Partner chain sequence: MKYSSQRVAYWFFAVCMLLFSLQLVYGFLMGFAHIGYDGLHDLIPFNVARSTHTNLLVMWLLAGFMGAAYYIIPEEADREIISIKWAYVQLIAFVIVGVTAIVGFHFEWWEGRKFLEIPRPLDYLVVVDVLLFIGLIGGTIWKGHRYTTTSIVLFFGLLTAALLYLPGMINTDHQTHDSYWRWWVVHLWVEGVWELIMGAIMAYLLIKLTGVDREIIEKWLYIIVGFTFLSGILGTGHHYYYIGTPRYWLMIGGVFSALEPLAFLGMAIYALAMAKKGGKSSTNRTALLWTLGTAVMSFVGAGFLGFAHTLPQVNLYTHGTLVTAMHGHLAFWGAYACLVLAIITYSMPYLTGRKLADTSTNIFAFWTSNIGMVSMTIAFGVAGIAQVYLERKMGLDFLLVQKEIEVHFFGLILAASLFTIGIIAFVYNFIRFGAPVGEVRGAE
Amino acid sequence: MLSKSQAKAFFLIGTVGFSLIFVGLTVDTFQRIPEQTNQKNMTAEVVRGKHLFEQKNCMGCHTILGEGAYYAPELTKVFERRGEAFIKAMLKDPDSMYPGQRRMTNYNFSDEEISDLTAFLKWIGTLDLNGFPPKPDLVRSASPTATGDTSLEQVVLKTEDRPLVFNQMCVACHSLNGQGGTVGPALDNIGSQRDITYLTKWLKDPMAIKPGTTMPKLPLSEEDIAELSAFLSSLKGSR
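May I have the structure of this chain only, in the form predicted on its own?
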């Protein structure tokens, strides 16, 4: 059993020691902030985008950096997930991207405001957040197609072989190997139903092929269309 003087010494040494540890960790954290926040790339465009994000109360529907509402998608890694073209098109005219599906308000942003918001979302996605938000567990969400016997491990690996534009745009509405949206039809067997010529025309202007379709005219470059049509025409139920 400690004497009164020993207990006092133990308390003082412990308090001072742990206080020094706390101060040291605090200093270390502040020293890491510029690098982890990618502060050198915080341009005037990014700052304007942040102010606009707050002014329009985007966190009233979305979450970002773990804070906000849960009505709409999380935005911390949205630039990585959806890409610049999709984000700008969504901000320009939300209803045209998801006709009759989304309830995002059209704020009638100017082109400059859209560029500012996109720059802000791009910058947010570069922050070192120690693994936050975690990437989705595709093994749990994936499921083999009805026409094949693909294992879950193979399904996950094949997502890396898809065109980037497919993972950013197409899976927002369509599914492949059980992953993706449910607004549009699954694409597992689209190559057996449509050839590359039809798919190219469809991607260029869906309304010209099928008036009244809910498929929007996506902001795709000629290269995107060529890559997507080639990829989609190869999907014949074996993936």
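Rigid core (definition): largest C-alpha set, two forms, superposition within 1.5 Å. Keep in mind that what you see is a predicted model, and the values were worked out from it rather than measured. Residue numbers count along the first chain shown, from 1. What changes on going to the form predicted in complex with its partner chain:
- Relative to the superposed rigid core, the position of the CA of residue 31 differs between the two forms by 2 Å or more.
- The rotation of the smaller rigid part against the larger one between the two forms comes to 36 degrees.
Structure of the form predicted in complex with its partner chain, please, following the form predicted on its own?
Here we give the lone chain, stripped of any partners or molecules.
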């Protein structure tokens, strides 16, 4: 059995040795970070966004690179998931975006601050994170649904036929084919209930049609609205 002095030697040699290895790896890591993180795209805007992200303690609710608190969504890929317009609208007026849901503090950001934060989130999405966040892998191997004619795989593939803005913004609150949020009503049958003219007007300004509605007026372009109302009016309950 070890004597006390041998045990002490084991502690000292192990600690010093592994500390040195760790410092060496740290030096190597810092040399590799610029390439792995697209540091060349880290503009002054991105840096300002990073500091603003810190100043408002965003990771006190959200996670970024998987780090933070677990009260609000992961933001690493939020630029890809929700798109610029949604992020900007959310930062401008968080209370209107998810009515009746978990709340985000309204920080009264200026337009410049909003574009800094958006630039930061866009850059974060381009980092090579060794595979994080993972793509959902259970959906593709799920068995056909009860109706028998549609496998979940096809449902997933079908999302590619939708307007991009639908997949980024609308699904944050509404669902189609059972995918998406549950804040607003499902949209599977919206085309049978409302026609294209109504939908166009509705998307332009929901409050004008139904005062008191919790649906926010979203930052949509004319083209977005035309594309969306055409798509929505085609949804007549069929899968």
